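Only one chain comes next, encoded as C-alpha coordinates, the form predicted on its own.
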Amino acid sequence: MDDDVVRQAPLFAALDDEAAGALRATMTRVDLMRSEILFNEGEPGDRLYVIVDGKVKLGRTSADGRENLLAVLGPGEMFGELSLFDPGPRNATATAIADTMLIGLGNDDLVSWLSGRPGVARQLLGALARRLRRTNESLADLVFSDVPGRVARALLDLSERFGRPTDDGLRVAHDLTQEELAQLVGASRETVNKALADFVARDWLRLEARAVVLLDIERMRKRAR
(Lines of atoms letter the chains of each structure in order from A and count residues from 1; the text may use other names and numbers.)
(Lines give C-alpha, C1' and ligand atoms only; values in the text may rest on other atoms or scores of the structure.)
Protein backbone atom coordinates (compact mmCIF):
# COMPACT_ATOMS: atom_id res chain seq x y z
CA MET A 1 0.00 0.00 0.00
CA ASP A 2 1.35 3.45 -0.95
CA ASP A 3 1.64 5.33 2.35
CA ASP A 4 2.42 8.61 0.57
CA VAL A 5 -0.90 8.44 -1.27
CA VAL A 6 -2.80 7.57 1.90
CA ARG A 7 -1.24 10.50 3.77
CA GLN A 8 -2.74 12.89 1.17
CA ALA A 9 -6.21 12.15 2.51
CA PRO A 10 -7.57 14.78 4.95
CA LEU A 11 -8.17 12.06 7.52
CA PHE A 12 -4.40 11.47 7.85
CA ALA A 13 -2.96 14.90 7.06
CA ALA A 14 -3.05 16.11 10.68
CA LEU A 15 -1.56 12.91 12.16
CA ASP A 16 2.04 12.02 12.91
CA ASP A 17 3.43 8.79 11.47
CA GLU A 18 2.70 6.71 14.57
CA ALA A 19 -0.93 7.86 14.81
CA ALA A 20 -1.46 7.48 11.06
CA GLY A 21 -0.11 3.93 11.18
CA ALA A 22 -2.38 3.07 14.10
CA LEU A 23 -5.41 4.43 12.26
CA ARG A 24 -4.57 2.52 9.07
CA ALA A 25 -4.37 -0.67 11.12
CA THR A 26 -8.06 -0.27 12.03
CA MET A 27 -9.16 0.24 8.42
CA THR A 28 -10.37 -2.45 6.05
CA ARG A 29 -9.04 -2.93 2.54
CA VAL A 30 -11.58 -3.15 -0.28
CA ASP A 31 -10.73 -4.14 -3.87
CA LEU A 32 -13.09 -3.32 -6.73
CA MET A 33 -13.01 -4.23 -10.39
CA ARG A 34 -13.97 -1.72 -13.05
CA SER A 35 -17.77 -1.09 -13.08
CA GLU A 36 -18.20 -2.72 -9.65
CA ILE A 37 -20.49 -0.81 -7.28
CA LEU A 38 -19.25 -0.07 -3.76
CA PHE A 39 -22.57 1.25 -2.46
CA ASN A 40 -25.85 2.46 -3.92
CA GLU A 41 -27.75 5.69 -3.46
CA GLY A 42 -30.24 5.28 -0.62
CA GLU A 43 -28.29 2.62 1.28
CA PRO A 44 -27.38 3.30 4.93
CA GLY A 45 -24.10 5.16 5.23
CA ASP A 46 -21.81 3.98 8.01
CA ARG A 47 -18.31 4.10 6.56
CA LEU A 48 -15.92 6.48 4.82
CA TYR A 49 -13.34 5.46 2.22
CA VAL A 50 -9.92 6.60 1.06
CA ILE A 51 -8.82 5.72 -2.48
CA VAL A 52 -5.36 4.19 -2.55
CA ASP A 53 -5.29 3.29 -6.24
CA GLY A 54 -7.76 3.61 -9.11
CA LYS A 55 -10.78 5.86 -9.64
CA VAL A 56 -14.34 6.04 -8.33
CA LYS A 57 -17.31 7.96 -9.73
CA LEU A 58 -20.14 9.30 -7.58
CA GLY A 59 -23.46 9.54 -9.38
CA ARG A 60 -27.17 10.04 -8.82
CA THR A 61 -30.22 8.84 -10.74
CA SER A 62 -33.30 11.03 -11.19
CA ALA A 63 -36.88 9.83 -10.85
CA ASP A 64 -37.15 9.50 -14.64
CA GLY A 65 -34.00 7.39 -14.87
CA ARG A 66 -31.53 10.01 -16.02
CA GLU A 67 -28.07 9.79 -14.51
CA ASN A 68 -25.90 12.64 -13.27
CA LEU A 69 -22.22 12.25 -12.48
CA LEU A 70 -21.33 14.30 -9.41
CA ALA A 71 -17.59 13.66 -9.18
CA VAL A 72 -14.67 11.53 -10.26
CA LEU A 73 -12.21 10.79 -7.46
CA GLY A 74 -8.71 9.33 -7.51
CA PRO A 75 -5.82 8.30 -5.23
CA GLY A 76 -5.56 10.23 -1.98
CA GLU A 77 -9.17 11.42 -2.13
CA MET A 78 -11.84 10.53 0.39
CA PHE A 79 -15.59 10.06 0.19
CA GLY A 80 -18.47 8.87 2.35
CA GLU A 81 -17.56 11.21 5.20
CA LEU A 82 -20.96 12.94 5.10
CA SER A 83 -22.43 9.99 6.99
CA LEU A 84 -20.21 10.85 9.96
CA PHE A 85 -21.66 14.33 10.41
CA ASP A 86 -25.16 13.64 9.06
CA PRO A 87 -26.13 9.97 9.50
CA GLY A 88 -28.60 8.81 6.90
CA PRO A 89 -28.86 7.12 3.53
CA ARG A 90 -26.15 7.53 0.91
CA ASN A 91 -26.90 10.45 -1.42
CA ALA A 92 -24.97 8.94 -4.35
CA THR A 93 -23.88 5.64 -5.87
CA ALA A 94 -20.13 4.92 -5.80
CA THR A 95 -18.81 2.89 -8.74
CA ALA A 96 -15.26 1.99 -9.70
CA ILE A 97 -14.33 3.21 -13.19
CA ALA A 98 -10.98 1.42 -13.07
CA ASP A 99 -9.59 -1.42 -10.98
CA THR A 100 -9.51 0.24 -7.56
CA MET A 101 -8.16 -0.33 -4.07
CA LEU A 102 -9.76 1.45 -1.10
CA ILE A 103 -9.41 1.47 2.65
CA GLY A 104 -12.57 1.98 4.69
CA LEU A 105 -13.26 3.08 8.25
CA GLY A 106 -16.54 2.59 10.12
CA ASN A 107 -18.19 5.65 11.64
CA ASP A 108 -18.15 4.23 15.17
CA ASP A 109 -14.39 3.70 15.00
CA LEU A 110 -13.87 7.14 13.51
CA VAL A 111 -15.94 8.95 16.15
CA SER A 112 -13.89 7.39 18.94
CA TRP A 113 -10.70 8.20 17.04
CA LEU A 114 -11.63 11.86 16.61
CA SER A 115 -12.18 12.28 20.34
CA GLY A 116 -9.31 14.45 21.55
CA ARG A 117 -7.99 15.06 18.02
CA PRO A 118 -9.43 18.42 16.94
CA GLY A 119 -6.82 18.77 14.20
CA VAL A 120 -8.20 15.74 12.38
CA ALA A 121 -11.77 17.00 12.76
CA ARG A 122 -10.74 20.34 11.22
CA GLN A 123 -9.17 18.54 8.29
CA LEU A 124 -12.37 16.59 7.70
CA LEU A 125 -14.49 19.74 7.88
CA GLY A 126 -12.10 21.42 5.45
CA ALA A 127 -12.55 18.52 3.03
CA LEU A 128 -16.33 18.88 3.27
CA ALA A 129 -16.06 22.62 2.63
CA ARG A 130 -13.94 22.02 -0.48
CA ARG A 131 -16.47 19.45 -1.73
CA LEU A 132 -19.29 21.97 -1.18
CA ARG A 133 -17.34 24.69 -2.99
CA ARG A 134 -16.79 22.38 -5.96
CA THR A 135 -20.50 21.56 -6.02
CA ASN A 136 -21.40 25.26 -6.00
CA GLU A 137 -19.01 25.89 -8.88
CA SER A 138 -20.59 23.06 -10.85
CA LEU A 139 -24.05 24.53 -10.28
CA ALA A 140 -22.83 27.95 -11.42
CA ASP A 141 -21.38 26.36 -14.56
CA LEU A 142 -24.75 24.81 -15.40
CA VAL A 143 -26.40 28.23 -15.14
CA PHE A 144 -23.80 30.54 -16.67
CA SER A 145 -21.58 28.43 -18.97
CA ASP A 146 -22.32 26.88 -22.36
CA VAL A 147 -21.56 23.22 -22.99
CA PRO A 148 -18.12 23.74 -24.60
CA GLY A 149 -17.11 25.86 -21.62
CA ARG A 150 -18.27 23.19 -19.19
CA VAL A 151 -16.42 20.49 -21.14
CA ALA A 152 -13.22 22.54 -21.06
CA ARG A 153 -13.57 23.17 -17.33
CA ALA A 154 -14.27 19.50 -16.58
CA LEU A 155 -11.21 18.35 -18.53
CA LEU A 156 -9.02 20.92 -16.77
CA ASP A 157 -10.34 19.79 -13.39
CA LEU A 158 -9.60 16.17 -14.26
CA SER A 159 -6.13 17.15 -15.49
CA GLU A 160 -5.22 18.61 -12.09
CA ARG A 161 -5.59 15.16 -10.49
CA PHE A 162 -4.98 12.69 -13.30
CA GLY A 163 -2.81 14.61 -15.77
CA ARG A 164 0.64 13.30 -16.72
CA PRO A 165 3.08 15.31 -18.88
CA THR A 166 3.97 13.89 -22.30
CA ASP A 167 6.21 15.12 -25.09
CA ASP A 168 3.38 17.05 -26.76
CA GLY A 169 1.03 17.92 -23.92
CA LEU A 170 -0.72 16.76 -20.77
CA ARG A 171 -2.32 13.31 -20.97
CA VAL A 172 -5.44 12.96 -18.84
CA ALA A 173 -6.47 9.31 -18.32
CA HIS A 174 -9.97 10.00 -17.00
CA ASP A 175 -11.28 6.42 -17.62
CA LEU A 176 -14.73 7.80 -18.49
CA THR A 177 -16.95 6.69 -21.34
CA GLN A 178 -18.40 9.35 -23.62
CA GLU A 179 -21.73 8.98 -21.82
CA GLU A 180 -20.10 9.42 -18.40
CA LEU A 181 -18.24 12.53 -19.55
CA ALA A 182 -21.56 13.94 -20.77
CA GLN A 183 -23.13 13.16 -17.38
CA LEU A 184 -20.27 14.97 -15.65
CA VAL A 185 -20.94 18.23 -17.54
CA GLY A 186 -24.73 17.88 -17.52
CA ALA A 187 -25.28 17.70 -21.28
CA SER A 188 -26.16 15.20 -23.97
CA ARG A 189 -23.46 12.93 -25.37
CA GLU A 190 -24.01 14.37 -28.86
CA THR A 191 -23.47 17.96 -27.66
CA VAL A 192 -20.36 17.02 -25.70
CA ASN A 193 -18.93 15.08 -28.66
CA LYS A 194 -19.51 18.12 -30.86
CA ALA A 195 -17.57 20.30 -28.41
CA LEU A 196 -14.72 17.78 -28.26
CA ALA A 197 -14.59 17.57 -32.06
CA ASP A 198 -14.32 21.36 -32.21
CA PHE A 199 -11.44 21.33 -29.71
CA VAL A 200 -9.69 18.67 -31.79
CA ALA A 201 -10.15 20.71 -34.98
CA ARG A 202 -8.57 23.70 -33.25
CA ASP A 203 -5.61 21.54 -32.11
CA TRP A 204 -6.41 22.17 -28.46
CA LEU A 205 -6.53 18.48 -27.60
CA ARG A 206 -6.26 14.95 -28.95
CA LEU A 207 -8.71 12.19 -28.13
CA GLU A 208 -7.56 8.76 -26.98
CA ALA A 209 -9.38 5.77 -25.51
CA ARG A 210 -10.84 6.95 -22.18
CA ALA A 211 -8.29 9.76 -22.18
CA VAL A 212 -7.41 13.08 -23.77
CA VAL A 213 -4.12 14.83 -24.40
CA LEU A 214 -4.37 18.57 -23.75
CA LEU A 215 -2.23 20.25 -26.38
CA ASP A 216 -3.07 23.91 -25.68
CA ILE A 217 -3.93 24.34 -22.02
CA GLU A 218 -4.06 28.14 -22.16
CA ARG A 219 -6.71 28.07 -24.89
CA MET A 220 -8.66 25.52 -22.89
CA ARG A 221 -8.49 27.74 -19.79
CA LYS A 222 -9.78 30.72 -21.73
CA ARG A 223 -12.64 28.65 -23.12
CA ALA A 224 -13.52 27.44 -19.64
CA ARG A 225 -14.03 30.97 -18.29
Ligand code: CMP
The other form holds:
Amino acid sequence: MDDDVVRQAPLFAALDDEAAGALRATMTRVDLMRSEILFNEGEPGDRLYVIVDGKVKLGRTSADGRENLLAVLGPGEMFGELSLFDPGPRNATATAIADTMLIGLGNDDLVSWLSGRPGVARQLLGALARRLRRTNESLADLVFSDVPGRVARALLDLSERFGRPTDDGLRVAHDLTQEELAQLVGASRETVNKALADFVARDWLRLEARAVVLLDIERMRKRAR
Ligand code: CMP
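Switch from the form predicted on its own to the form predicted together with this ligand and give that structure.
Zooming out: every chain and molecule, the one shown earlier first.
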Protein backbone atom coordinates (compact mmCIF):
# COMPACT_ATOMS: atom_id res chain seq x y z
CA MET A 1 0.00 0.00 0.00
CA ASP A 2 1.15 3.52 -0.76
CA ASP A 3 1.65 5.14 2.64
CA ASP A 4 2.55 8.57 1.24
CA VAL A 5 -0.79 8.79 -0.53
CA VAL A 6 -2.73 7.80 2.57
CA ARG A 7 -0.84 10.33 4.69
CA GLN A 8 -2.10 13.13 2.39
CA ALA A 9 -5.71 12.32 3.30
CA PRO A 10 -7.26 14.91 5.65
CA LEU A 11 -7.94 12.20 8.20
CA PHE A 12 -4.21 11.54 8.58
CA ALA A 13 -2.73 14.98 7.90
CA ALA A 14 -2.53 16.10 11.55
CA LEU A 15 -1.09 12.83 12.87
CA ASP A 16 2.51 11.84 13.56
CA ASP A 17 3.81 8.57 12.10
CA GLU A 18 2.97 6.54 15.18
CA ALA A 19 -0.63 7.78 15.42
CA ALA A 20 -1.09 7.42 11.66
CA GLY A 21 0.07 3.79 11.89
CA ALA A 22 -2.32 3.11 14.77
CA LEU A 23 -5.25 4.67 12.87
CA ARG A 24 -4.33 2.71 9.78
CA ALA A 25 -4.39 -0.52 11.79
CA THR A 26 -8.03 0.08 12.77
CA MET A 27 -9.09 0.56 9.13
CA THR A 28 -10.22 -2.26 6.87
CA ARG A 29 -9.14 -2.69 3.29
CA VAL A 30 -11.71 -2.94 0.48
CA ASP A 31 -10.83 -3.87 -3.12
CA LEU A 32 -13.20 -3.03 -5.96
CA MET A 33 -13.08 -3.89 -9.62
CA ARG A 34 -13.95 -1.33 -12.30
CA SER A 35 -17.75 -0.72 -12.34
CA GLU A 36 -18.28 -2.28 -8.90
CA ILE A 37 -20.62 -0.33 -6.62
CA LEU A 38 -19.44 0.28 -3.05
CA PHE A 39 -22.72 1.73 -1.78
CA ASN A 40 -25.93 3.16 -3.17
CA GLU A 41 -27.58 6.52 -2.65
CA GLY A 42 -30.24 6.18 0.06
CA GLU A 43 -28.62 3.30 1.97
CA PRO A 44 -27.70 3.85 5.62
CA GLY A 45 -23.99 4.63 5.99
CA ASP A 46 -21.66 3.97 8.90
CA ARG A 47 -18.21 4.12 7.32
CA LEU A 48 -15.98 6.63 5.57
CA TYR A 49 -13.37 5.68 2.99
CA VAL A 50 -9.96 6.90 1.86
CA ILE A 51 -8.86 5.99 -1.67
CA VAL A 52 -5.40 4.39 -1.70
CA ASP A 53 -5.34 3.57 -5.40
CA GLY A 54 -7.79 3.89 -8.30
CA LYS A 55 -10.78 6.17 -8.85
CA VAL A 56 -14.34 6.45 -7.55
CA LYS A 57 -17.27 8.33 -9.06
CA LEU A 58 -20.01 9.75 -6.86
CA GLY A 59 -23.32 9.99 -8.65
CA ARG A 60 -27.00 10.60 -8.14
CA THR A 61 -29.94 9.30 -10.15
CA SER A 62 -33.07 11.38 -10.80
CA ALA A 63 -36.60 9.97 -10.44
CA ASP A 64 -36.75 9.44 -14.23
CA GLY A 65 -33.43 7.57 -14.28
CA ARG A 66 -31.02 10.26 -15.47
CA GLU A 67 -27.61 10.30 -13.83
CA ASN A 68 -25.51 13.19 -12.59
CA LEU A 69 -21.94 12.91 -11.35
CA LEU A 70 -21.05 15.02 -8.32
CA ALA A 71 -17.37 14.21 -8.33
CA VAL A 72 -14.61 11.86 -9.44
CA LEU A 73 -12.14 11.21 -6.65
CA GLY A 74 -8.66 9.70 -6.68
CA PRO A 75 -5.85 8.56 -4.35
CA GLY A 76 -5.64 10.41 -1.03
CA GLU A 77 -9.24 11.64 -1.19
CA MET A 78 -11.98 10.79 1.28
CA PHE A 79 -15.70 10.19 0.88
CA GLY A 80 -18.64 8.69 2.76
CA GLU A 81 -18.26 11.01 5.73
CA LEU A 82 -21.54 12.93 5.33
CA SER A 83 -23.70 10.15 6.73
CA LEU A 84 -21.33 9.92 9.72
CA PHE A 85 -21.25 13.62 10.61
CA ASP A 86 -24.92 14.12 9.84
CA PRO A 87 -26.52 10.69 10.39
CA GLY A 88 -28.77 9.88 7.46
CA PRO A 89 -28.81 7.98 4.21
CA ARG A 90 -25.94 8.02 1.71
CA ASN A 91 -26.12 11.18 -0.38
CA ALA A 92 -24.72 9.56 -3.54
CA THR A 93 -23.82 6.21 -5.08
CA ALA A 94 -20.09 5.37 -5.01
CA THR A 95 -18.81 3.29 -7.95
CA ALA A 96 -15.25 2.34 -8.85
CA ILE A 97 -14.31 3.51 -12.36
CA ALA A 98 -10.94 1.73 -12.29
CA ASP A 99 -9.64 -1.14 -10.18
CA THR A 100 -9.59 0.54 -6.79
CA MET A 101 -8.25 -0.02 -3.28
CA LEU A 102 -9.84 1.76 -0.34
CA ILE A 103 -9.46 1.76 3.41
CA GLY A 104 -12.59 2.27 5.49
CA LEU A 105 -13.14 3.56 9.01
CA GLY A 106 -16.33 2.82 10.98
CA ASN A 107 -18.28 5.45 12.86
CA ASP A 108 -17.37 4.30 16.38
CA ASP A 109 -13.65 4.24 15.58
CA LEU A 110 -13.87 7.68 13.98
CA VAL A 111 -15.59 9.17 17.03
CA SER A 112 -12.92 7.83 19.36
CA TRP A 113 -10.17 9.14 17.04
CA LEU A 114 -11.69 12.60 16.96
CA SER A 115 -12.15 12.95 20.70
CA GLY A 116 -9.10 14.69 22.11
CA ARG A 117 -7.60 15.33 18.65
CA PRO A 118 -8.76 18.79 17.54
CA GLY A 119 -6.09 18.80 14.79
CA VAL A 120 -7.76 15.87 13.03
CA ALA A 121 -11.21 17.45 13.39
CA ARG A 122 -9.85 20.72 11.91
CA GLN A 123 -8.42 18.86 8.89
CA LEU A 124 -11.75 17.15 8.27
CA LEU A 125 -13.58 20.50 8.50
CA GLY A 126 -11.06 21.91 5.99
CA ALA A 127 -11.84 19.04 3.59
CA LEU A 128 -15.59 19.66 3.92
CA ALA A 129 -15.11 23.39 3.33
CA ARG A 130 -13.02 22.74 0.18
CA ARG A 131 -15.74 20.43 -1.11
CA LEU A 132 -18.44 23.06 -0.50
CA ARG A 133 -16.32 25.63 -2.37
CA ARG A 134 -15.88 23.30 -5.31
CA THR A 135 -19.61 22.44 -5.31
CA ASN A 136 -20.51 26.15 -5.35
CA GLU A 137 -18.17 26.68 -8.29
CA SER A 138 -19.80 23.81 -10.20
CA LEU A 139 -23.24 25.23 -9.42
CA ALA A 140 -22.24 28.69 -10.66
CA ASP A 141 -20.74 27.04 -13.78
CA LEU A 142 -24.01 25.24 -14.48
CA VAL A 143 -25.87 28.56 -14.35
CA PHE A 144 -23.35 30.94 -15.92
CA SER A 145 -21.12 28.88 -18.28
CA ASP A 146 -21.87 27.24 -21.62
CA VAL A 147 -21.15 23.55 -22.19
CA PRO A 148 -17.67 24.02 -23.78
CA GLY A 149 -16.68 26.18 -20.80
CA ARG A 150 -17.90 23.49 -18.40
CA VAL A 151 -16.08 20.75 -20.31
CA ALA A 152 -12.85 22.79 -20.22
CA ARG A 153 -13.26 23.39 -16.49
CA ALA A 154 -14.02 19.70 -15.77
CA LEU A 155 -10.94 18.53 -17.70
CA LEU A 156 -8.71 21.05 -15.90
CA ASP A 157 -10.16 19.95 -12.57
CA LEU A 158 -9.50 16.28 -13.45
CA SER A 159 -5.99 17.21 -14.57
CA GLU A 160 -5.17 18.50 -11.09
CA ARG A 161 -5.75 15.01 -9.72
CA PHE A 162 -4.93 12.68 -12.54
CA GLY A 163 -2.66 14.71 -14.85
CA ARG A 164 0.81 13.34 -15.73
CA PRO A 165 3.24 15.43 -17.80
CA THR A 166 4.27 13.84 -21.12
CA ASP A 167 6.44 15.08 -23.98
CA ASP A 168 3.61 16.85 -25.80
CA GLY A 169 1.25 17.80 -22.97
CA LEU A 170 -0.51 16.88 -19.77
CA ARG A 171 -2.07 13.40 -20.03
CA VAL A 172 -5.24 13.07 -17.96
CA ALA A 173 -6.30 9.43 -17.59
CA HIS A 174 -9.75 10.21 -16.19
CA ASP A 175 -11.19 6.70 -16.87
CA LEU A 176 -14.58 8.22 -17.74
CA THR A 177 -16.67 7.22 -20.74
CA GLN A 178 -18.01 10.13 -22.81
CA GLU A 179 -21.40 9.48 -21.22
CA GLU A 180 -19.88 9.85 -17.75
CA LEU A 181 -18.03 13.01 -18.76
CA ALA A 182 -21.38 14.40 -19.94
CA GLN A 183 -22.96 13.45 -16.59
CA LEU A 184 -20.14 15.29 -14.81
CA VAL A 185 -20.72 18.54 -16.70
CA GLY A 186 -24.53 18.24 -16.71
CA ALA A 187 -25.03 18.17 -20.48
CA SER A 188 -25.96 15.69 -23.20
CA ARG A 189 -23.34 13.40 -24.67
CA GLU A 190 -23.82 14.95 -28.11
CA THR A 191 -23.13 18.49 -26.86
CA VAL A 192 -20.07 17.35 -24.91
CA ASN A 193 -18.76 15.45 -27.95
CA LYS A 194 -19.17 18.58 -30.06
CA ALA A 195 -17.23 20.65 -27.53
CA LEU A 196 -14.45 18.04 -27.42
CA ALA A 197 -14.28 17.86 -31.22
CA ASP A 198 -13.98 21.66 -31.35
CA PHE A 199 -11.11 21.59 -28.82
CA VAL A 200 -9.39 18.89 -30.90
CA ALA A 201 -9.81 20.96 -34.10
CA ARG A 202 -8.18 23.92 -32.33
CA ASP A 203 -5.26 21.71 -31.19
CA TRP A 204 -6.06 22.37 -27.53
CA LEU A 205 -6.23 18.67 -26.72
CA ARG A 206 -6.00 15.14 -28.09
CA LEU A 207 -8.50 12.39 -27.28
CA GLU A 208 -7.43 8.93 -26.19
CA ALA A 209 -9.46 6.04 -24.78
CA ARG A 210 -10.74 7.25 -21.40
CA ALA A 211 -8.06 9.92 -21.35
CA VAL A 212 -7.20 13.28 -22.89
CA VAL A 213 -3.85 14.93 -23.50
CA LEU A 214 -4.10 18.66 -22.80
CA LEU A 215 -1.90 20.40 -25.38
CA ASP A 216 -2.74 24.08 -24.71
CA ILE A 217 -3.61 24.52 -21.06
CA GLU A 218 -3.63 28.34 -21.24
CA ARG A 219 -6.35 28.37 -23.91
CA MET A 220 -8.32 25.77 -21.95
CA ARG A 221 -8.09 27.97 -18.83
CA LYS A 222 -9.33 30.98 -20.75
CA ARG A 223 -12.22 28.96 -22.16
CA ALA A 224 -13.12 27.72 -18.67
CA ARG A 225 -13.40 31.25 -17.25
P1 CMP B 1 -22.20 10.01 2.15
O2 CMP B 1 -23.47 10.78 2.04
O3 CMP B 1 -21.97 9.23 3.39
O4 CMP B 1 -22.06 9.06 0.88
C5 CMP B 1 -21.92 9.66 -0.40
C6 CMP B 1 -20.69 10.54 -0.35
O7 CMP B 1 -20.43 11.30 -1.50
C8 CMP B 1 -20.89 11.65 0.71
O9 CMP B 1 -20.97 11.05 1.98
C10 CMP B 1 -19.71 12.52 0.43
O11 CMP B 1 -18.54 11.98 0.99
C12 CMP B 1 -19.63 12.40 -1.09
N13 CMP B 1 -20.18 13.61 -1.74
C14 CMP B 1 -21.46 14.04 -1.69
N15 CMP B 1 -21.60 15.19 -2.38
C16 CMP B 1 -20.37 15.49 -2.88
C17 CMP B 1 -19.86 16.55 -3.69
N18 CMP B 1 -20.66 17.55 -4.12
N19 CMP B 1 -18.55 16.55 -3.99
C20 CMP B 1 -17.75 15.54 -3.57
N21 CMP B 1 -18.18 14.52 -2.81
C22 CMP B 1 -19.47 14.48 -2.47
